[in-house]
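The chain below stands alone and is given as structure tokens, in the form predicted alone.
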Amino acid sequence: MDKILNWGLLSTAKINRALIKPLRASKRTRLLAVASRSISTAESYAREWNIPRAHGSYEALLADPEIDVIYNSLPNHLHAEWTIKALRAGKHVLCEKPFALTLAEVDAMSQAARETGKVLAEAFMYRHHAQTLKVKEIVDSGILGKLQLIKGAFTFTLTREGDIRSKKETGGGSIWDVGCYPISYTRMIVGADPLEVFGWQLTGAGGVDESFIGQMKFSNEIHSQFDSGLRSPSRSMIEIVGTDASLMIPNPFKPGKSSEIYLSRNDEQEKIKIKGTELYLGEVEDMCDAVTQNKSPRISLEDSRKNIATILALIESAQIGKPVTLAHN
């Protein structure tokens, strides 16, 4: 039997509700603590959601022996810092997305994980879903011809004040958090990284863009267009286009236990029904996989290294409204 893993959560940020539930499904999983900047607040948290232990600094909880692993949902711009001390801290670690927001921050991260010989995977949990693993099956298959075009979109509307998805300093921006996800998905379908990249943002009172538009050019003139933003309608596509068809996937970033995706050609539409699982549980079992079996997670350290780099160059293009070629050395 594989043993069952400790996890501890590293912040009691939103998104961690998400990840609960999959910690208690897995047979594989215990979530054993909670940290926060405060006792008060992580004890309250743990009385919430019946959480063992709770700690009063961060640096309690990586210091925890029974800890093997560690969420970090922290904002973006603590995801370096942390990671890193919980990978010295002989941690593994899954790191929420966006992994990091420097090239810099990402390879001190690495490194970590190279030095300490501890897992350390980027939480995008779209890409262990089985919709998404057909949609690259059916790209794949060459039912669509020869790839020419894919177009994504994630927006919705921020209402909460002083949100730190506002606010330059935390690592905010559309493109950082939602972004993130077309630019990846378009990456993995395309199987390779831009050439070229293109952006325009409409940047907000809090200096971070709460629109962004832009364009990824590809080898084999294969082309992307997507848009972000925290000020538009909630909106959430993928669009695949190829010589021969089609492909719409209505709900690609977060699907759920069961999904429908449409393959158009020659005039006629198919529906294609997929079951999926519930949808964090994925990164879950393979963080599991990664640490107790010694197998490479899905979303390996380069991934995430290239998504960031092209995700600084659009920014970069934006910025001085020109192309930026990629070397993603």
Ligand SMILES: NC(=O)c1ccc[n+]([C@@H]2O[C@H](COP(=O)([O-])OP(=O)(O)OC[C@H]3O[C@@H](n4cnc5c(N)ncnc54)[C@H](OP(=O)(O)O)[C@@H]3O)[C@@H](O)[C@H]2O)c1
The other form holds:
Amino acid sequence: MDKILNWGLLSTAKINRALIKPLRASKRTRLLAVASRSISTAESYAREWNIPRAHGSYEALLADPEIDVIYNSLPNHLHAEWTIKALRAGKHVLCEKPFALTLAEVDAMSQAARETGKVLAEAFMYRHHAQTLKVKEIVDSGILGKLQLIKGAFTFTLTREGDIRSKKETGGGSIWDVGCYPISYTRMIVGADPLEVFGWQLTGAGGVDESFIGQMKFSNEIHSQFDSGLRSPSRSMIEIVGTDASLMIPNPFKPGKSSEIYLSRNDEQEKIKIKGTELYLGEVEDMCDAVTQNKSPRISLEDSRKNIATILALIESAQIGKPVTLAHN
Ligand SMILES: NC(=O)c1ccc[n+]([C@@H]2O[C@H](COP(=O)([O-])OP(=O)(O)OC[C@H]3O[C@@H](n4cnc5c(N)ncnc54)[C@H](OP(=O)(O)O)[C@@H]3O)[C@@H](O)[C@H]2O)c1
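Show the form predicted in complex with the named molecule, please, the one above being the form predicted alone.
Now the complete complex, all chains and molecules, led by this one.
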């Protein structure tokens, strides 16, 4: 029987709601505490969600000796700072996407994980879902033929005034918030990183990209196109095109307990049904495996670093109006 891990929520972020159910559903986790910058917010949140302990500062949560794992759901600009503090306080950390905003931050986070021997992983929930694993299996089976093109999109309409996504100082922008998904998905499918990228962006009043359109060129003549947006209708998709067949994934990033993908070949379309689990349970179980069974997290720190490197190159390209070659290849 694995040890039961005590989890603490670092902030009262909206995304916490997605984790609370799986943290209760898993037999290996206990949601023990929540922290907020204000004790009254922490206490009312703890009452609302039936969480045993409320801490009135992030420092107090990190100092709680009974907490094993911190879920870092802070705004993007605070991911690195508080992940490093949590690791140095002896906690394992599941950190929300995007992992960080610079490669220097990623490297400092990885160094802290290495030096403390604690587990650190990025919370890209879709990567653990049965649909994603099935898509990868289909691509790797060779049934699509030689990979040619991957298209992706993730857009929605931001309605909350003053949201962290609309401000530069909190790491806002559509590519950081949702563009990171098709970029991550494409890199996973290709199993490599782009050699060169090109991007355009539409900048909003907050100084962040409200729409981003990107292209990525991989080796072996594989290309990709994606768009992300904060001021568009709700859209998400991935299409994978090979020389022999194509695969359409209408709901790639937030699949549910049952989902469907479509394989098209020889002018016929086959519907493939997939039975999945609750979307956010996978990252919780993956973290438990890593902490208690010494397994490597499914998303490695190197993978997270390469995703951030790709995003940064796309942003640079949009700024200078020219393609950017990626240094890590
Ligand atoms: N994986 C997913 O499906 C998914 C979905 C949504 C969001 N996310 C990620 O989760 C993170 C949080 O997103 P969210 O929309 O849940 O955020 P949010 O509701 O705006 O909450 C962020 C929390 O951070 C704390 N905070 C500390 N300093 C802050 C500052 N300067 N400005 C604003 N808040 C501050 C606040 O908590 P206290 O007041 O309690 O201290 C606040 O409630 C982001 O990194 C985002 O990319 C992931």
